[in-house]
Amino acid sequence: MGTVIRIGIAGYGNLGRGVEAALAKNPDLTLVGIFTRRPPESLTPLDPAVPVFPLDSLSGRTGDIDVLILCGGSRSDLPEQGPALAASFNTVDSFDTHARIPEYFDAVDGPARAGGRTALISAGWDPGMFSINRAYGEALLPDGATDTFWGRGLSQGHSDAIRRVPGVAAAVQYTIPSQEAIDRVRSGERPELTTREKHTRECFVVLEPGADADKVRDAIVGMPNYFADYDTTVHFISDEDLRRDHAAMPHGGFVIRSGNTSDAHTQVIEYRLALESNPEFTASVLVAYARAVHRLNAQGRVGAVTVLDVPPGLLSAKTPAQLRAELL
């Protein structure tokens, strides 16, 4: 094995406790530490060895960690730490808004640049695995049409959304995919779907004592970019209920492509995915752009960089030479 790549993890949530648990898994990447902006005398790690320090006191570590993998939420957290962060790291992130991604690859951008750093955004299924799918897709079948359909699953960003609504004090949200919508573009009979058409949206939530519930659920329903072009339906539940009904946190989904190759010939192509653990999934993807990320930076590739962008061959632990030998 060559030299160990040595990681940081920013945010010490469901995905940064993934992340670590991805990295105890790949030998070639060393954990160097956690930053959050919680006390770090309250964070447990999963290895108990595993140093704690403030996220504010980053700056001094551009010299130890190769890669700082980034593990807050989009909607407020990446926003503001991403381009903050990819001028002193090389770094990689899941954000997910996808209407707001071509923006935050330009805030990333330029500060990456600048540093030197290679930043990695938007990993993940989706987007990540599944954008890649889409790509092959549109390439190998151009006279074709791509579906993409999530779930029966929970939305972490969709979830971390709803938190941020003044007057919830806990939620979960799940996407539900049609059915009759997946059979029919399985069949190659490329349907024109409305978004609403595709899939609904429901919500658990926990109210904060006082909140106004009517509020609360206009909020959630009207809200862009997450459910306004939905069907969503929005249950107020007891914390009780949540923790005892809600604590798994399974998610997937499909990439469809169907087209033609001549006039007589249908092609599908499915790529799919079932997990029982979303933010334990989207970590494994988000440590082995790690390794690619580093890889990249060393090959001089600065600025912004999507899964679209990278080389397959980087994401692996083996030699070019094992996997011409091996996955060829």
Contents of the next structure:
2 protein chains.
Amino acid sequence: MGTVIRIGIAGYGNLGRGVEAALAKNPDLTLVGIFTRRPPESLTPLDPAVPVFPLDSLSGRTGDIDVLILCGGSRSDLPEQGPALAASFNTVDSFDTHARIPEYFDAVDGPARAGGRTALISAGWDPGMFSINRAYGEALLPDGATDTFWGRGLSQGHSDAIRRVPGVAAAVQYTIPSQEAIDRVRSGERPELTTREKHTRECFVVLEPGADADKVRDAIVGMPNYFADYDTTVHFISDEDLRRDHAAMPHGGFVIRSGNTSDAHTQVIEYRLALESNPEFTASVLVAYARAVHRLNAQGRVGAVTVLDVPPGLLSAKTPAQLRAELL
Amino acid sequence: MGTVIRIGIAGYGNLGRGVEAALAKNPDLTLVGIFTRRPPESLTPLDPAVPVFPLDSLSGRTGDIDVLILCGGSRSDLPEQGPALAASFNTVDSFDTHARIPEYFDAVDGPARAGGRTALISAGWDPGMFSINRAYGEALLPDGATDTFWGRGLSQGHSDAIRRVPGVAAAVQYTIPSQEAIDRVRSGERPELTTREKHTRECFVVLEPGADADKVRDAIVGMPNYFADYDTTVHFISDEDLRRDHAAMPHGGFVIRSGNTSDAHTQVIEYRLALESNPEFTASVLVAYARAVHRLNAQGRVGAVTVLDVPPGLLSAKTPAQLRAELL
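Show the form predicted in complex with a further copy of the same chain, please, because up to now only the form predicted alone has appeared in this conversation.
What follows is the entire complex, opening with the chain shown before.
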């Protein structure tokens, strides 16, 4: 089996908890501890035996952590922690603000190179596995078109936006791909569809006492950027129903590449995820890439990297010879 | 754009023809020529301007071919040509006898290393893209199960087996995945299904004049290894119908990985190919990997490699920075 890879978790929300659960499924990885900005004693890890430390104690742990998995958010945590921690640790993160990835890559690359560390940014499923499939699709069928569909899934950003509407006590929002759009894309006809044409939005809202339902609905469906351009349905439900029926965080989607290899022949490649828990799946991706990052660093590949730079076999606990015999 | 990569095609059947078609879709690759064991003047390339040379003239062309794409068969061509040509060329092939891949890898690895060349073996879709998805699936969901389904697609091996039955003038065989089995696997229940339980076989047969249909049917459905263990349907049709309705070579299938990231949550990953032309798609995969092999060799990675050793980004004509900005 070789040596065990020692993992640290930085940040313990839904994602950090998912990483702890994923590590339990990977016997060649071991959890050194959870590092948090909150008072360590306030955390309750899934396994009570896991030690919890203050985040700022990480500086003394460079010798006993092989890869640090950064589980903070993309808005404020990672832009600060990513570059700082990549200077002294091999890291994996799920930075997911698509438009800022090039900038974040550069911010992490310098410190990681200077420290001889490997920092894999933007792992997860989108960015992440979906990005890989967009890259393969384009390379295999250069004369073609790629479409990404998201859902059916709970969108955290859209749920948060609804919660900011006056009169809303609680809410969740689901993004739903249009079956008609999926069928058109699968047929290989390469329709030109906007994100709006490919998805609808469904909201489940708990009103504050005395709030005006019509006013709240209008405020939601007319909200610029988030809902105004979409076909949006709003359901008002009780707090009880929300807790009972909408506590899970399902998500997923499709990446479909269709293209022609000749005038006569259309080919369709489809990658689909159906996730009962978005954070647990994202966490599982981070953990598999932690194994790969440890190996990349041992090979001397330092600096920032992305999932597009990592050979598939490097994610596996199996040896290259085993993979050739069993999976090829 | 950088320099153009110079490609040679060794062997010109359906696959070689598909490679010629695929190269026309990739402007950063250029076709130096087709190399064949047949009399060169007997070949008709898709583009009449493409030069055709005898296979044994390859030895004088090591300086003007960056990557040689081997389009021979796995039974007798590649076991001989693969090791011999990898000594003096970077190569890509589609060796697809799954059980013999480790042995073939070793046979190619030695000469390639000695010659400082890179030889990518067993590219295509299975082995190939399906192998990649089996590896990713296992690594991302270690507590899970992988199922591969093939079809609906024309199986060359099974069609050939039917043609050897006395009384058969011509035939094609389609492998059809069972929808019930697909649904069970997609549900995440991880059923234990044999290949037989996951597929049925459908045969379209043209009889020789005077042949006994019942005898032929019995000989087909009872054939060991090929049909005896399967639910097999035989249709007798005219030669005209066979030519009109069964000349295409569609294929495809699914790789489905389902697994648990915790007791509470099942996750399902599905990769699906719907191919109107099996040889043209396989050829497109070989061509994208030819680009990657050229780069791997430039990076000093010599010897035999497989698709599991190649980072996804290396297949793309785009730069890493472009890929990060556009696809991540």
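Positions refer to the first chain, counted from 1. Only the largest set of C-alpha atoms that superpose within 1.5 Å between the two forms is called the rigid core. A quick note: this is a predicted structure, and the numbers were derived from the prediction, not measured.
After superposing the rigid core, the Cα of F236 is displaced by 2 Å or more between these two forms.
When two forms of a protein are overlaid on their rigid core, residues whose CA moves 2 Å or more are considered shifted, and Y174 is one of them between these two forms.
A movement of the C-alpha atom of A213 reaching 2 angstroms or beyond is seen between these two forms when the two forms are aligned on their rigid core.
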